[in-house]
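Presented below, as structure tokens, is a lone chain in the form predicted alone.
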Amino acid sequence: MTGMPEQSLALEASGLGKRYGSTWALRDCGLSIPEGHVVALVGPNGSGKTTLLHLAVGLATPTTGRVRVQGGLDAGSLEALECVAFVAQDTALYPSLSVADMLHLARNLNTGFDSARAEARIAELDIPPTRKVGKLSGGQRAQVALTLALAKRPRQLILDEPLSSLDPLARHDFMAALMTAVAEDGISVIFSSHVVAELERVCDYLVVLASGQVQVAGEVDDLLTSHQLYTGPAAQADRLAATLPVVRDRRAEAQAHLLVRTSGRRTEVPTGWETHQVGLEEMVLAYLRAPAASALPGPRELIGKGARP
């Protein structure tokens, strides 16, 4: 009897590292993200998020290891470039060109560029096609960049903090447009941000980076199920922590709060202790504040359904 076919991977990294001089921006990154997800790539500034995304789209070359996209295509190859679209943090548009000129340029640079779709979307957004890009608002520039990416009809969309310079209304409009495209086209999305609240409502897969290494990765529902917050007497915390994989340990004089990775296992709660469900932001902050990456469970231990071990 043949087994179920393996789910194709949107991104697969093995031993991936990038060094600039003597500094490692990303090191020993192992990651397997299945297709069909909206992925939140979260971490503080300098955590390696942009480096990972640049490696995934071929804008940088690995120092060690390799990265593949869309079921095994080498990142940056012609085949990968045809099915992966990228929106950079600074939107990477020519300020002296008009919006119409940007569409014309994109059509000449990208095979299969859907000009009709791009023009219709610009009209729907009420962005004047004759206006120079440099005269647009931040929200309009972000929407033009997203329009150019979506008009490629990609299978995967990678976005590097496109909301960082936008006001709340522009961020809301951008996210609404993005999720409409996901629903209509069924594309995979990797969305980088250091603001968890922006991504919590729309992302179903999480990757946390800190100090150039993957701290945790997996489907959001699975990760939330596999973590619990233990609250109880501080005097008993050391004994409990010795028996459980603690991600974050916070103690006051009388009470301790231990965020524990249970991996979905049912564990007996000691007398005097209570357990609580963990929110996404609380879990992310716990990993970012953990004292050392080497003490954390690797991404392969918490990988989401459908990904390879």
Second form
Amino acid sequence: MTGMPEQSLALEASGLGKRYGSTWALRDCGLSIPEGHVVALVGPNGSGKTTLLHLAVGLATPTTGRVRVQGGLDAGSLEALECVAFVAQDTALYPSLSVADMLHLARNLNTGFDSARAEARIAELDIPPTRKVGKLSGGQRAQVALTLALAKRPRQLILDEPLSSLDPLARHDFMAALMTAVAEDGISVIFSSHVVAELERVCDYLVVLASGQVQVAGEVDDLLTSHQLYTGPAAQADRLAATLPVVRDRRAEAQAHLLVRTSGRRTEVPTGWETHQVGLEEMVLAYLRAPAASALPGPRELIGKGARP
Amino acid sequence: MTTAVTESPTAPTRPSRPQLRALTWVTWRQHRTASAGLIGVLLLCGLLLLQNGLTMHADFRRLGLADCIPGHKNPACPVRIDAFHHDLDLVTRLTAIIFPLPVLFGMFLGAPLIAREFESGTHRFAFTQGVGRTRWLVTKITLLATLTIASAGAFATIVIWWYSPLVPSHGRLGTGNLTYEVYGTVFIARALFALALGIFAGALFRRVVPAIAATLAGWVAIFTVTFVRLRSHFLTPRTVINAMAPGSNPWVITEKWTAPDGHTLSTTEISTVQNTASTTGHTQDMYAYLAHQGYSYKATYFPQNRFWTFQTIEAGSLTLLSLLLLIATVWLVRRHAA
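Form predicted together with the partner chain, following the form predicted alone:
Everything in the complex follows now, all chains and molecules, and the chain you saw is the first one.
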């Protein structure tokens, strides 16, 4: 890896905040997501996911701080709009236009739009080009939106809740199409989702937002190795919890299950206790249930800083 | 390491932005229905004018009304003018029909332009394309303004032809004459102003129906204020003393009769004095007669030949106002943060 240029960032936010009226939708958000990842942005409804993504594509302007994409381009600048494709929630396509017209529209609004590729994909998906976008099924509409976004030949793709209105089959097909594109084009992807199941299969970087603040951010592998489930006697649980950053503390009768952020360090496991790996979904849910806990790796050297109580 | 994907975003050779032709297609595709509807309405009204105009022009010639301009001495005129009454009624009615046409540009072309994007959420698509929202908006505004000016201009030409025989006899200027409102550059400028107002209201309210309502209300308000208050102050009127305002159909702004004792006559007193004057046989120059009696008359007025000056001032102001609204719109959309 010697001689490798400083890794450029897909998304970089510092002190980023957005206030609507008197409510902060996003507050003091700091993120440094390297290029080349498939990033899942998860969090409950109203946690600020859409706000963050809208800030990243220039649909909203920050109240505080700044956000840059794709190696330092100001979010929403013409340079950024050219290399970052955005698929809005519920696709935001024109329902009264036919698929062919929608394609033509997108071609005329972008330089270097790959019409042939878009048309081939639409044909492959068996979507009649003459059909109105409003008459398509949710899955088809999502596929058309993805097709338009990819035909821009972006270096980064940002999708806001692409799966929320899709049935399981359409969801599977959509993710398959997205993953193929990632593999073929090597683009960075950031997508938001309030569905935490099956994230492991699709994303390799995770950001958890809660109440407008970044709670967890990091590569999935790192996060998984830095969290352990401690199972042992409930009587000793308090003593153990005092020495380790506990994300979730669940006790049942004599047994305690502590989800601990070990920060990757080998820690001495007390006698009478067992440790297990945790799944991504379990970990995410634990964080969502414990809004006060956080795991923010930030710059690498800071890994190891314990979770704030 | 892959070195293929090292194209720097700040490379000097940036790809050119989508060309005007591409954005023209976008504008046409998204606004063709409203444009076609508006042009259809204009065509329909234009046909009405054409049909009425042909009849009216023929009647005008047949009756020889060109000789019957105010101040004529032709004894046959009262009968001829009477025979023309039906045509004049139709002219008044058609004027009322075409009067509101310009506001339709604002309500159906202008107001939805931005409001519908926000209302349906499609601005999230439109504003995140490579072209950028500013160029998208400026191109759309330019093209739709051009369309508005061209179609309203074509219609105004028909109106000018339609009304042409009546210009010498009825004039085009004055509060009692609504021709001014549907004529010439003012008609075109009102359409442009409506469009700009609609686009601006759409950017402000981001909802189609409130934007349409605001456009209608704003347009009517500007028209009313201009008609009732502002227009007579565009220029300094001429003054006439102890004589009738000269020329045919002068637009009289103020009139004042003063009695020999110095007090200003009320409307009823004026008619009494005038009736007395006419019964004593001084119909030919009542003003001179009454002046001799010690009354004095003072009026301010605009002659008909100031018509195009008024039109130019009003159309120019509306165009300037439209430009300001459009600049404000671009500013609003650029700084918009949903």
